[in-house]
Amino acid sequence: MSNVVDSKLRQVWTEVLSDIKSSIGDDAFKTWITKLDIISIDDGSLKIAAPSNFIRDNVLARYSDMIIKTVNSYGCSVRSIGIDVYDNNNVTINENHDNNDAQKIKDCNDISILDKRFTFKNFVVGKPNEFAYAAALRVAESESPSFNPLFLYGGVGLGKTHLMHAIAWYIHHNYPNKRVIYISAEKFMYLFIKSLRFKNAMSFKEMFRAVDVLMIDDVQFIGGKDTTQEEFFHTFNELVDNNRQIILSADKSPSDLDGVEDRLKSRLGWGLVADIHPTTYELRLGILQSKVKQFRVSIPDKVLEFLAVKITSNIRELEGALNRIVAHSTLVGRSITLDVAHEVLKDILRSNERLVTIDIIQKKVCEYYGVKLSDLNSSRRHKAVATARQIAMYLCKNLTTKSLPEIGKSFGGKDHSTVIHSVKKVKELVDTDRTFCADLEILTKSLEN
């Protein structure tokens, strides 16, 4: 690429080219900067030219505010940064860059912004997902590799992404010099296939084999797709070999990936393998609080504890519940209730409804008072048993067809009289105790059709 550029700007260039090596190291300066050429300042703004889309997404996420702290101790008054790619002497792309913008990591080719609010600091922690989190936080903490590869598997809204893009933060903060790709693993799957097409597959192995980390998400997407299972192989074994991070996440576990080799599902169980498990009523409260914290309105208890009965499926699903009775809210002006939200969510209510059993009510009582269902069919008179307990088999008779004998029948062989005292009971409670009855209102609404 010929610029005409004044002798100079060019001299500053050198000397600020000679600072970051000094700062960045030679094997950082050599990958990153060395290709780096200087266009013009202009009106505040640094123009320079990179060989690739590669380098300069790198540059513009790592290396951004050093490049303009440095050239202004020139005696420049540079406020952000473009960077043109050029391709056979010609530019082809043009990608302003501010200040604003340096938080954003990209990856090869394609932009890719890691989500901002994926952070270790904003991950509800519970015993579901305990294990993985403490994982990927070791994982990123470390300064090389302490669990190769980490693999975190579970099912779709669980926070896999979430925890994947934790750990990029995290790195990405504390370790700028770390050359590290987040990629999904159609993307990978996508830049293979190209570079075979354009015969191009060396630029591709460099990409892929000269990182710190490699993050590839969703990975059994590469089930039955053997040539890139072939490539990602040899990259797999390339770092590992030498010595750098691979992190990875799946919807199953490395043994269970369909259409994925038996050589490559070893090796994907070579380092931790971390499950992600269900999320328990506990945590998905928990995940409702902080997210109501975020957007500082006020919300009843009772409207949370409905939504963490209620939306099990997933976190995406609870979060999206809560942002749509947020809006509907801010929209209309109307206060956030039990009814409210009941309104808002039918549609999602509706397409959870399935026919209330005995056996789904005993798990939906014990998951929102703690308690065990053998505790539950026992003859145990604990205060939080017993008042489980007669819940429990007063909704039994509200909600399902099953006579008192069949009821009593399904908590250890309990007789019909026992049943009818709960029932009894739970009325009388219903009337005296005001907790009592929203916990009662709570299970209810989540059971019932």
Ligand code: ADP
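For the two forms, the rigid core is made up of the largest set of C-alpha atoms that agree within 1.5 Å on superposition. Values in this document were obtained by computation on a predicted structure and should not be read as measured data. Residue numbers count along the first chain shown, from 1. Compared with the form predicted together with the named molecule:
- Here residue 362 counts as shifted, since its C-alpha moves by at least 2 Å between these two forms after the core is aligned.
- With the core held fixed between these two forms, residue 224 has its Cα displaced by under 2 Å.
- When the rigid core is held fixed, the Cα atom of residue 79 travels 2 angstroms or more between these two forms.
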Contents of the next structure:
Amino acid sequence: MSNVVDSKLRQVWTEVLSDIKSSIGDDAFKTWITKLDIISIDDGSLKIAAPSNFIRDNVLARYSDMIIKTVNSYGCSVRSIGIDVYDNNNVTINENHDNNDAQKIKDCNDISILDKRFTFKNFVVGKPNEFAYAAALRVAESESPSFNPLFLYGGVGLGKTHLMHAIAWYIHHNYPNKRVIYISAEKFMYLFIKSLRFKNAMSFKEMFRAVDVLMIDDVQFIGGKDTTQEEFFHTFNELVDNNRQIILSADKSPSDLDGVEDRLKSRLGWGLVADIHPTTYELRLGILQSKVKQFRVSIPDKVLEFLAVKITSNIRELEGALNRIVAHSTLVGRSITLDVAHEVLKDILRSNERLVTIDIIQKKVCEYYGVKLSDLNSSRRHKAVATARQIAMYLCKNLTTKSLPEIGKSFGGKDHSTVIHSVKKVKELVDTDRTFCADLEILTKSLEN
Ligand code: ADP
Ligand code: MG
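Mind sharing the form predicted together with the named molecule? What's above is the form predicted on its own.
Below, the chain from earlier opens the complete complex, with every other chain and molecule after it.
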């Protein structure tokens, strides 16, 4: 199958998964469906890959009708499903309740659980994530541990897992002899508790102590689980003492983690703590442009700009929106216009709807800079007023869907070229003036909440 067909099929599959998730709920989806992958549709037969026999059998028994129906609702004509099992040695999945996990992890090819798309090359760098990116790259490149641990934190869907996988891929390609384990904190706890139950806690310890690089994703899940924390703490100390690299991610900084002992919190912050900030309009647009290139489809800039303005929650959702538009247009064969985007994304747009208006932006900016609204809307060129006006215009352009002439008009009847000039000026200042950049970030955040 060519790449083009592949990526189209994948878009359809993404849609199908999201539909199934809505109808069966998060828990069932997580247990049965989320790890399935589409392989092909050929002559009325849909081929899927599942991570274990257990999942395959259950999916066939419970969900095959639903999957066929949903796939067909996207214009396919599938009559049967075949499921291949792609991996029985996966760290993240193990339904056979044997006590052989340590051996499994030792034997496993860790690469199988990494997402192929999550590489440094595919990571779009912008102001909000440049520090985390640089830190991740440095850790990946270093022959021996550089910052230990590297602690990446930030909100949902902002690229933490992507960066961790990117580190693992990098090491896989450049240091093939290094042993890397990437595991979710949930799985870490699960394996630990299981090892206690089967009284083979020793081998649990050994399997983690035999690695060069240990990555644990979403460590906020360790909060409150005392014995696991204790074990984690010991494993952690031993690995660091033995000069092994540890990389952790969480949705909060070490000191803000709930239910985590103080000594562990402080230990987690010893290396390098790098946070990923909420996205900016520029980063969102950059990511969309890069994905469009990967898909090899053509989407008007206007539509991408529209998505970057409207979908601000996180990058996962932004990608989802783009996938949906592309899937829709490939299947229906319509070219992608703003109207199509509006129609296809109705529900996503509604949940991302912000009530930011030009009035609110002007009011916030005036408060922030201690400037009067009448001055903002006048032609005064006093520096503080001019800066506030430029920032306000920039925010109106990025956070509302008002056109440039409309924005100009709301600032005491100015011309659209004044707005363009302001936006340009703000972009320049963001690159050269740190204080200005921080002001802009604070204002944006306060408006987006
Ligand atoms: P998190 O682990 O922080 O919740 P993920 O790493 O799973 O988020 O990212 C969510 C989605 O957004 C993934 O598909 C990822 O590839 C994509 N993504 C996040 N940041 C970037 C980026 N800077 N460039 C390209 N894609 C990104
Ligand atoms: Mg993640």
